[in-house]
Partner chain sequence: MSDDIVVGIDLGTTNSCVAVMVDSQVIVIPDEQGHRIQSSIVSFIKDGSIIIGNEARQELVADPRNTVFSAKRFIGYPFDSKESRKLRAQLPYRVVRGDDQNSMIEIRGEAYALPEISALVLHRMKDLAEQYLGVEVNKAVVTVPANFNDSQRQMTKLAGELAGLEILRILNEPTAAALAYGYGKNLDAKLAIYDLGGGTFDMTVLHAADNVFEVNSTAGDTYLGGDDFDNRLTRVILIYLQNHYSFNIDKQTHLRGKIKHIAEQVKKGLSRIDKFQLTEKIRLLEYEEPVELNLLMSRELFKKQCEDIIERSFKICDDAFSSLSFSPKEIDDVILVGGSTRVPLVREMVEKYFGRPPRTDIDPDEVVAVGAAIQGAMLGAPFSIEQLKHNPLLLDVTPVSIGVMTIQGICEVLIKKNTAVPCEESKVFTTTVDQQTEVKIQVFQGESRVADDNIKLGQLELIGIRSAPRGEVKIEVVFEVDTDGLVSVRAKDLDTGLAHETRVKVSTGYSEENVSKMKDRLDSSGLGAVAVSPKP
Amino acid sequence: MSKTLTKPPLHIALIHPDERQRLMLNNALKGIGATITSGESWSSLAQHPLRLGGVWVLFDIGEETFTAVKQLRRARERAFWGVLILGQGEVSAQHQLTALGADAYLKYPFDFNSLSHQILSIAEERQPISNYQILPQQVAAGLDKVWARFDKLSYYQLLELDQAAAPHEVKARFHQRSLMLHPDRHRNIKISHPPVYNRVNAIYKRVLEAYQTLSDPLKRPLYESMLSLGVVEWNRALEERRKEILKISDDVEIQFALANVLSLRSRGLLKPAYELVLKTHQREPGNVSIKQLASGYEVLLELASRDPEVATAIEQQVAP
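Taking the form predicted in complex with its partner chain, give the structure of this chain alone.
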């Protein structure tokens, strides 16, 4: 830590059932210049609103610790909380806790130097970008907002675009984001603040991915259908659908249309989906696959027209 940088404030929440241990850790950690809140159990501190950018130091006492890590990881600001576990070093617990999202596991007995070193590096890894005051506040706040929900944001949310956005709007928004986030714009912090640089880079990569999907006339409708169906492993599913479509026809217009059929269908818009299939069929009347698709829709529509209950069921039935 020899860098001359604006160090953001550090908060530590220390949980240990044994008071003497707590005191000892407390004293040992005074040197690193943090505000420390300590308690005997997770439940005693769970309600404590740790400010953004804190590190939770938990003693591994089994079940309760698992719950704590899980809850911390589920919380809204989880992206900015570091979790460090102190424990007896039982291998399976160690694996489980890191799998749940703990940043590190320190085995008893440890020396205090390595404890403070770990805390500092976790803090650095997890600090909100705004705390560093190296990027304009407005940019930093925007990045933190994205980072807090990074894994949950849809591509549309990430780019702050409406689902109906036109291709040129997608492009313009991507350009605007690129001008701010591209790694070339952050060369100066690459060496001085690697954790910030890495985070900006990760966000930019996702932005790029979003653009690549939303600007692709085949992938975008497929992504939309995954989105409305709530498919979790959508990346793989999308690739499978894409391959299926490519097999049906070499005509790109037909490929785009079929992707749109799926998108309509996933939103329960059965009739428009059917009409699009028909139109596509006219373009390539000899195509058996499209013909089959059309008759499939005819059956569905026929069923739906006869029985309103079936109609609702079809609309809600998710698999296209």
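In this text, rigid core is short for the largest set of C-alphas that superpose within 1.5 Å between two forms. Residue numbers count along the first chain shown, from 1. Since the model is a prediction, treat every value here as computed from it, not as a measurement. What changes on going to the form predicted alone:
Positional change of residue 178 between the two forms stays under 2 Å at the C-alpha, relative to the superposed core. The Cα position of residue 93 differs by 2 Å or more between the two forms after fitting on the rigid core.
Annotation for residue 296: C-alpha shift of 2 angstroms or more between the two forms, rigid core superposed.
Same protein, different condition: the form predicted in complex with its partner chain was shown, now please give the form predicted alone.
Shown next is a single chain and nothing more.
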């Protein structure tokens, strides 16, 4: 890997309704070595093929600016496009735009040094790793692919594993990823290319989190129970659910079973879930919490089975 600082070319799409202001901003930004495409409105540049790692500089004109930010963040390449808003909006509007995905809001009046600094900082954070050409092309492309969907990838997708993957497969895939991503392997770019190092480190931490969750026989089924709801990371709610299960019984096997009950229910497998609850109740017949859980599932099954078609489907359900 090269230790020489390399910076990818910078591309800016500048949107401002006033031609004089656009010209002034264009001239001011030439000093940072950027190629600039400008227009009076978002719609005039909506199809502009801004290169990945580029920065959209949008003058805040209200609803169209909100639309622009929404569209940019919906795009497949959203993780690699910077968005800087210039304007005089109220604090509430500024917060709404940053919540939608704008990287920063620079309020008038500002000096051009502040503007240049903001653009360069955003561009540095948004550049695809591939643009830096400091990691092997295949590795960099793979990391960019992950980063583009980082907030949407489940642990299984992150490790490229099927949900039925055996524990030894989870362990093997984690070790494979660690050999490529561990921070110790990238110490030489920590100083020369901090944004690249930080991104690789963030991906490694998520991979480690995935391994710690999927290799834990109690955490894994609890995590799976929330996947259908769009939860892709271990969170506080899941941790609280884990603690609740630990309080129900000291028997490790029962704890695992109760976690699997939730996983089965999340997949619509009510009959196997109920049967598993009954087995745990037989194991600890005096456990009031499990007895109440069994009663709840019995009622749920009865209600669901009132529809003949649903009843037939439930009767055919078997545990995976």
